[in-house]
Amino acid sequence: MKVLVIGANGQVGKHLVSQIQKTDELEAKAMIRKQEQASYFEDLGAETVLADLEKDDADAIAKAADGVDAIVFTAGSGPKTGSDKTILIDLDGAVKTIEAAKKAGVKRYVMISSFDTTREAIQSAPSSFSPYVAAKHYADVWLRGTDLDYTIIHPGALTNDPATGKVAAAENVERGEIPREDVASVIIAALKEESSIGKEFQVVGGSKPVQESVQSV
């Protein structure tokens, strides 16, 4: 299975591409904005493709998805940008990639969302954070309304701690932290596990091996 990683140059994305390239079943195609970002992925043996999530349209992203079997959306505007970038990347960017998947005939789609994207979460979030939660909320709604074979993953607070290989995953779990490296492992487990299709779950650090946790959701 060839996987287009959108947001490949981000922290989770880099872990994901690296881990994919170590598997026998998967291979990565890294979507990047700048050619100078390519060497990291080429050193891993991964294919790269240039596309700008913010500026390009769904047709251009569909071309980037040519030849892949699955798309993973790991992109994010980041905590230091304003609401404008949040809308353009976390909402419009996400929706464009969903539409691109449909145009490219790619059925499998994995969305990395926010921990809680419910209406209640939007209303209770601090004013500086609520636009991000709202963007993620509507991107999730858009994806649920398609006939794509989707999985929506809601990770807890992301850290750069070393991976533990163990998580807690369920429709609802207590808030907690999770290393970005473990999030990448969860994505790979979801891609391998057909039972994760049509499901969404929260995931934080825990005591069960990643694959076992994903199988149980």
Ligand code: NAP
Contents of the next structure:
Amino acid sequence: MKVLVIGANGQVGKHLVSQIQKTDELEAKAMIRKQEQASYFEDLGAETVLADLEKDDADAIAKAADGVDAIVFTAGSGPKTGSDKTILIDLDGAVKTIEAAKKAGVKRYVMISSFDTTREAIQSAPSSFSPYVAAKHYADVWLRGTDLDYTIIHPGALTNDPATGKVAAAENVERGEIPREDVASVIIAALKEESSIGKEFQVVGGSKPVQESVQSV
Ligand code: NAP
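Alternative state: the form predicted together with this ligand, after the form predicted alone:
Below, the chain from earlier opens the complete complex, with every other chain and molecule after it.
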């Protein structure tokens, strides 16, 4: 299965491409926005493609998805930009990738959402954070309204701690942290586990092996 990783040059994205390349069943196509980012992925034996979520439209992103069987969205505007970029990348950019999946005929789509994207979470978030939660909320709503084979993953606070290989995953889990390296493993487990299609779950560090946890959601 060839997987287009959108946000490949990000912190989760790099772990994900690296882990995908170590599997027998999956291969990565890294979507990046600068040519100078390509060598990291080429060294891993992964294909790369240039596209920008802000500047490109859904047709261009669909072209980037040429030849893939699945799309993972793990891009984000990050905490250092303003609400303008949150709307353009975390919402509009994400929706363009969902539309691109439809245009390219790629049914399988895995979304890295935020821990809690409910309406209540938008209302209760601090004002500096609520535009991000709202952007993630509507990207999730858009994806749920498609007939794509989607999985929506809601990770807790991301850390750069080394992987533990153990998580807690369910529709609702207690808020907590999770290493980005483990999030990458959860994404791979979801791609491999057909029973995760049409599901969404929260995930934090825990005590159950990743594959087992994803199977149980
Ligand atoms: P990250 O390191 O900030 O990576 C984000 C990636 O998105 C970067 O590679 C960046 O590209 C890319 N990107 C930004 N603007 C883009 C554009 N216009 N076109 C194409 N790509 C663009 O993020 P992370 O920490 O790995 O997080 C991964 C995901 O988890 C994100 O969706 C985030 O919202 C979500 N999440 C985060 C937390 C948290 O605690 N931080 C919790 C739950 C969920 P460049 O490398 O070129 O800049």
